[in-house]
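Coming up is one lone chain in structure tokens, specifically the form predicted on its own.
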Amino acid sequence: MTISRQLQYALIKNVAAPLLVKTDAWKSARSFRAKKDKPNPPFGPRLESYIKLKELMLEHYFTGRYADGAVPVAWITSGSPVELLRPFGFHIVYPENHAALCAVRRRAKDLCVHAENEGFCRDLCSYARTDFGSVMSGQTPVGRVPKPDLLVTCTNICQTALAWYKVLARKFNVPLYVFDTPFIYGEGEEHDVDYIVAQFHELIEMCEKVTGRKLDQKQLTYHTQLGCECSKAWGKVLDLCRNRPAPMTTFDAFIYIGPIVAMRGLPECLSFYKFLHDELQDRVSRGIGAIQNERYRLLWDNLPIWFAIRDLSTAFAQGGFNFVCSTYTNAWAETAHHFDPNDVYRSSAKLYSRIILNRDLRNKADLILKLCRDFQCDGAVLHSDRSCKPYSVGQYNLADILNREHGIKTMILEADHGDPRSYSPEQGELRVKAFMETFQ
């Protein structure tokens, strides 16, 4: 770290970034006011919280451009225990979040092709290919992504992340910590918790070596508790969609998930979800729905099809179908109840090992059925994701359980979360229409 870089970073973080955010917020608010009272069929009124979301993510990515060389930088997977890194002052980068942003902005295809031209197989996760393409080409819609001083990956989401981060470790020549979570069958065992807690201490030692700082236990407790509060606040936002009509759609939630992924454990994340909750609660009290004619309620399983969110949300909303819950958005809220501030390490071990992708198929089926009951779902769309095998495995069995045993109408939609070459809009449109006709 150099003093000049630290001064530049402080100037960017405390002066330039807030000024940029205020300017963008003024433009966004002006645009919002101009559109606020205009009809937006088949949707309801636009959410003002979107302006706040843009501000938050803009400041995060803009500040990050100048982070390396000024503060320690860590790249981590979404399922990693980020709270352990917060006390050390890391600027955190989530390559998955960045890859999703690239897909939304229609940049992922070119980055995937770049990675494939470098020898990476097209069957590899499109998040990984997007990340490799960005790293190797230097191209990104956020201007610049800071180089890492540390890489942290976790096996609770997929094994691809392990190979993915090994490639990054060789590329950047930086330490890699692989956080291993045993796969949980049933309710799990206490020795699994012991194994994970031991790794927490190993990761802390590595963070101390990389940063030259000692762990502040009070800061760890603070950020862990704050991370739990962020997850619970996100869960409260999602729970508002139990109301009829639902005040937002799951497609909205896919966009609003950004802060809980990229800024979990920070006060600005918690503040944002409180703001969003208040706006949605106001809609509930006034009977305002996310779509204008909510007739049927659906569950979405698996990652979003990021590049087709607008098209799919419009197609379903035009037929009166509203997605009101999702296993994906729920994943950042479902395990928060495990946290105990009096036992940070063991409770965090349970929290991170019991997410949906690290548990057996029976658990996933039970979770989907519970969501369908709680949110009064009439049907479910299961996204069979070409490049996310762990999330897609068993979906035909799940569809059979939901349909045959519980009378919940289901559809398998084949696509990819990031690469548009693996999705046929025409075929998707036909399948969506055929599915909706089964409700007539």
The other form holds:
Amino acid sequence: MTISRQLQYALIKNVAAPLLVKTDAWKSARSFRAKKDKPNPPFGPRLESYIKLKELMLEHYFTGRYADGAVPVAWITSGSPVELLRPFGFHIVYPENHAALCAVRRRAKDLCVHAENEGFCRDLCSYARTDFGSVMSGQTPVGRVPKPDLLVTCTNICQTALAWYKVLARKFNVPLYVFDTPFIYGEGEEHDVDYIVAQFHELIEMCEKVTGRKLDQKQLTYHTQLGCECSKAWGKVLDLCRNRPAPMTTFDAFIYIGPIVAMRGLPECLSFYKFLHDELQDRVSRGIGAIQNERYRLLWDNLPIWFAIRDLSTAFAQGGFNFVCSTYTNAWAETAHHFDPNDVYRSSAKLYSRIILNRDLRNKADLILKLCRDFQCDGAVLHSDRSCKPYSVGQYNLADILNREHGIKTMILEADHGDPRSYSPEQGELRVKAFMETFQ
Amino acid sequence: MDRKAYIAEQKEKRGRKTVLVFPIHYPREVLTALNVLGVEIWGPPGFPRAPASTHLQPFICGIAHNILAFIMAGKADVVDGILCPHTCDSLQMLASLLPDFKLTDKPCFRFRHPKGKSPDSKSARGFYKAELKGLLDKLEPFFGRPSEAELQKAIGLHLEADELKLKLLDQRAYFTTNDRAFYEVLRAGEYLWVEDHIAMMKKLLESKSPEPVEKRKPIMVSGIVPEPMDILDAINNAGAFAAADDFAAISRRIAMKRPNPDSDPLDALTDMFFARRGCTTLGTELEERANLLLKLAKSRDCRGLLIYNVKFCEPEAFYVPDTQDIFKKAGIPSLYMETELEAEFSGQASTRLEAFIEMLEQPS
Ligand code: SF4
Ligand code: SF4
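Same protein, different condition: the form predicted on its own was shown, now please give the form predicted together with the partner chain.
To see the whole picture, the full complex is given below, headed by that same chain.
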């Protein structure tokens, strides 16, 4: 770390970024006010929270450009125990979040192709290929991504992330910590928890080594507690969609998920979700829906198709179909109840290992049925994601169970969350139409 | 004798029950100690896949598809259980799919091992040992519990088998046999009782020539499994031979160090797991692994590296570009090929392989 980089970073963080954010927010607020009362068919009125979200993410990515060399930087997977890194002052980069952003901005395809030209096979997860493409070409829609001092990968989402980070570790020649959360069949075993707890301590040791700082236990408790509150606040936001009409669509939630992935354990994350909750609550009390004519309610399974969110949400909304819940957005809220401030490590071990992607299909089936019941879904769309094997295997059987045993109409949508070459919009549209017709 | 007849004979004459085992890393010694025959299933190529395709997406690898097709066709009806090591995302989910959606009525024993951990990681060693204990507990109602002496004996037998395998691999150039026949002996341990496998390997070892006899170009072969085995014929026909092996089905499972003979059996098994050369599916460090392979390739004077991967196998595919890069820098060219585990090795693949082998230097 150099003093000049630190000074520059402080200046950016405390002066330039807030100024940029304010200017952007002012512009967005003006355009929001102009559009606020205008009809937005087939959707309901626009949400002001979107401006806040943009501010938050802008600040995060903008300050990030200047982080390396000034503060320690860690690249971590979405399921990693980020709260542990917070007390050490890391700037955190989530390559998955960045890759999703690239897909939304339609930059992912070129980055994937770049990685493929460097020898990475097209069958690899498109998040990883987007990330490799960005690292190797230096291309990114956010200006610049800071280089890591530490890499942390956690196997609770997949083993793809393990191999992905092995490649990054060689590219950047920095330490990698593999946080290994054994896959849970049934209720899991006590020795899983022991293993994970031991790894919390190993990871802390590694952070101490990388940053040259000692862990401040109070800070750790603060951030873990806050992380848990953020997850609960996110859960409360999602729960508002139990109302009819739902005040938010799952497609909106895919966008609002940003802070819970990238800023968990920070106060600004919590205040954002409180703001979003209040705005949605207000809609609920006034009977305003996220789409104008909510006739049917649906569940979404698996990752979003980031590059097709707009098209899909419009197509469904036009038919009066609203996605009111998803296994994906739920994943950042579903295990928060495990947290116990009196037993931070063991309870966090459960919190991190019991997420949907790290559990068996029986659990997934039960969860989907529960969500369908709680959110009164009439149907479900299961995105069979070419990139994500752990999320996709079992969907054919799940669809069958939902359909035959529970009368929940289902559709399998073959696509990819990030690589548009693996999705045919024309065929997708036809399938969506045909699916909607089955409800008439 | 074919597998089916062998399994039946083992049951009849030796009273051995059978467990079907998914690839790759699992404690074979535990099954042996229980007098249970472990029969590995690497997705026999050419099996009709249609029934499995209604449960698995087309982007899941051929091994997973073939395993499921095999089970759904009733070919596993003779076994007494299925052991599912936690190899990769696809097999992890298959291990859930089978019992959770009742695609089999056989008991499924899941075995998880640490991922991406170094041999000196205390937490990982502790977890592995606890998993071994857990596996013994899960197997007990079906097969009983082995005594410490039975476990020790089984460990000794498998160590002997591993040493023979290593010896054969080390001296590949001294055998007149072709690669297919050579690998058939090495791979027979996927279903033979360990002592039968030992006898078979000893027999092959006896046929060793006093001097190296292979005149073809030595290459290193790497991947998950050499299936269909025509790939080995294609290598030989193109004028090369597999002088160094890095298939997960073969050498990646060999413990490179003997455990302390006084260790308690579970500690010994833990030592043996961590003494494996490393595997993409275990999350071994990339550069360390590639350098190890390079050293081995050089020691056998390999002129090229063939990476023969199963299509859609992510763990393996991630390691490819860096491995190729490290070999390239060392002056060893490489070829990456994919197999869909179909019945036959395609003509197009043969042509690519021939072109690659042709441009490799002849050994001096
Ligand atoms: S999309 Fe799936 S495979 Fe890719 S990193 Fe996420 S969980 Fe892993
Ligand atoms: S080939 Fe690869 S993806 Fe398929 S089962 Fe084996 S390790 Fe898993």
